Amino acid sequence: MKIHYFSSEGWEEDFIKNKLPNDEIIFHLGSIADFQDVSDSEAEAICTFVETKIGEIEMSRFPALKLIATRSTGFDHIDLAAAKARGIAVVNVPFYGENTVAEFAFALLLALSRRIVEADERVKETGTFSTKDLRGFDLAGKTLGVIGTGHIGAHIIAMANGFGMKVVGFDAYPNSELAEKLDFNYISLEELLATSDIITIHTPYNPQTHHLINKENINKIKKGAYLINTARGAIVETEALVEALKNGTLTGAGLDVLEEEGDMNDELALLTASHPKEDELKIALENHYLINHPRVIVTPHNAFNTSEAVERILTTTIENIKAFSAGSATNVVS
């Protein structure tokens, strides 16, 4: 197949070409959004990551397109309806780093509970070793509420058990065997919000989970709790999150994802556009509040990013492309 491959990692070019020697790979160092003028009437596949939305306009630039291979578990950046209408298969990487993302989520939790970022900044910026106002809290004995108890959520629960935490879970499809194995209880979302000292999100993003935590239910969170989100930004309504931090419902948050985080990379265009999207502009400004909040840690969608996980992602992507070429597509989401 003729494949357009978009990546910000230059080393992937040789890796992919060596693994797919019978395919014609056109490598682009950047995202599809960075190459607005690229089109190809013969290309049958494009390979991309989550940093770029792929809709009708992007697909129309490749009229012979048969396959979109995303190097991610999530696929909300792809217009599945448009792909289906054009007869384009969309494949993803459903499993690559269950432990990887879970470890990152726990790293955010530990950084918040022991005020590690603040302590590091104090030493570097002032040269003093004072512990004033840096007192943290133990995880042992605290209640961790896990929203989404799939592969990543299960790893989080196992880690929490190791820290002596009590765990409660919420999932649209409860797994009783997992609950028995890992010694936790399923409860309603409302109960989870009300009883958890820390809430961590590991559910996929879809229409059902859009703003799962929102202005209507965020004030039901236990006063002074912490929120961790390494899933997708739009699972939490940004306006509600900001208000909960302002009124003390939440003491802090660890966020590897932000709603409309793409706009954060192109603020000038958003702010100066002749007809700016008011809702997106509002979210972008609220994101600034989160970034500057002293008890909020924001990282750049980095939970997946280990050497081992990236290699697993590429290996699965290559297998997806080979399987599609052979007429036995795997990991198809549309």
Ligand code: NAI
Second form
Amino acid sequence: MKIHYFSSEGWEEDFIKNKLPNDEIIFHLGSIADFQDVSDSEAEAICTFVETKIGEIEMSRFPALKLIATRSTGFDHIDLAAAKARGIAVVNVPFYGENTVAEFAFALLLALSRRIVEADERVKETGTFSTKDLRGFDLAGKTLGVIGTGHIGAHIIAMANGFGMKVVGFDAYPNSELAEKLDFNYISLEELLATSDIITIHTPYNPQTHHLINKENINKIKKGAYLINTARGAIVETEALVEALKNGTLTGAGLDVLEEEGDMNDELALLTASHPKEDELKIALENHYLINHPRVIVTPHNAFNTSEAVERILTTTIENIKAFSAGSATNVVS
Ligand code: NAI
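Now show the form predicted together with the ligand, given that the preceding structure was the form predicted alone.
What follows is the entire complex, opening with the chain shown before.
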């Protein structure tokens, strides 16, 4: 197969070529959006990451396309309806980083509870060793609300148990065996918001989870709680999040994902577009509020990013491409 491989880190070229010696692979060091001039009437596959949307326009640049292999668990950046209409299979990497992402969510949680970022900045920027205003809080005894108790959520719950936290869960499909094994209770979303000291989100992003936390329900959150989001930005309505931080409903947040985070990479394009989208501009401004908030930690969609997880992602992606070539596609999401 002829494959265009976007968002390559360079070193991936040898790794992938070694494992797929019979395929013709063209590597690009940027995303499909960075290479607007790349089109190919012979390419049957593109391999992408999550940072750019793949819609009708991108697909039309590769008219012979049969496969989109995303090197991610989430596939909300791909227009599945457009892919289906064109007969393109979309495959993902469903399991690679359950522990990896959970470890990162916990890192955000600990950074917030013990004010690690502020403490480090103080020492680096002022050279002073004062602990003034750096008092944190214990995790032991606190209630962690886990929204989405799938692969990543289950790892978070096990970690929280290790820290002596009480856990409550909300899921569209509660898993009673898991609840028994990891000793937690399922409750409604409203109850979870009202009782959790820290809320962490681990659902996929889809029409049902779009703005799952929103202007209507965010005020149900226990006053002064913290929110962690390593799932997808648009699961939380940004305007509601900003308001909750302003009015003290939330004390702080740890965000590895932002709504419209793609725009944050190219704000100039957003501002200079001939018809700037008002909604996106508003969210970009709100994102700046979050980035600059002293009790909000924002990271650049980095939860997946360990050496071990990246190797697992590439290994599964290679297997996905081989299986598709052999006529028995694996990990198909469309
Ligand atoms: P999973 O599919 O194992 O678990 C998702 C859970 O959410 C399931 O238990 C499911 O029943 C539940 N769920 C689905 N729709 C729901 C709804 N409307 N309301 C309540 N619960 C609902 O997925 P996994 O592996 O735990 O990953 C979760 C998400 O984490 C991914 O979809 C992806 O978006 C995100 N992720 C983020 C990464 C990062 O680098 N920041 C890396 C990997 C995943």
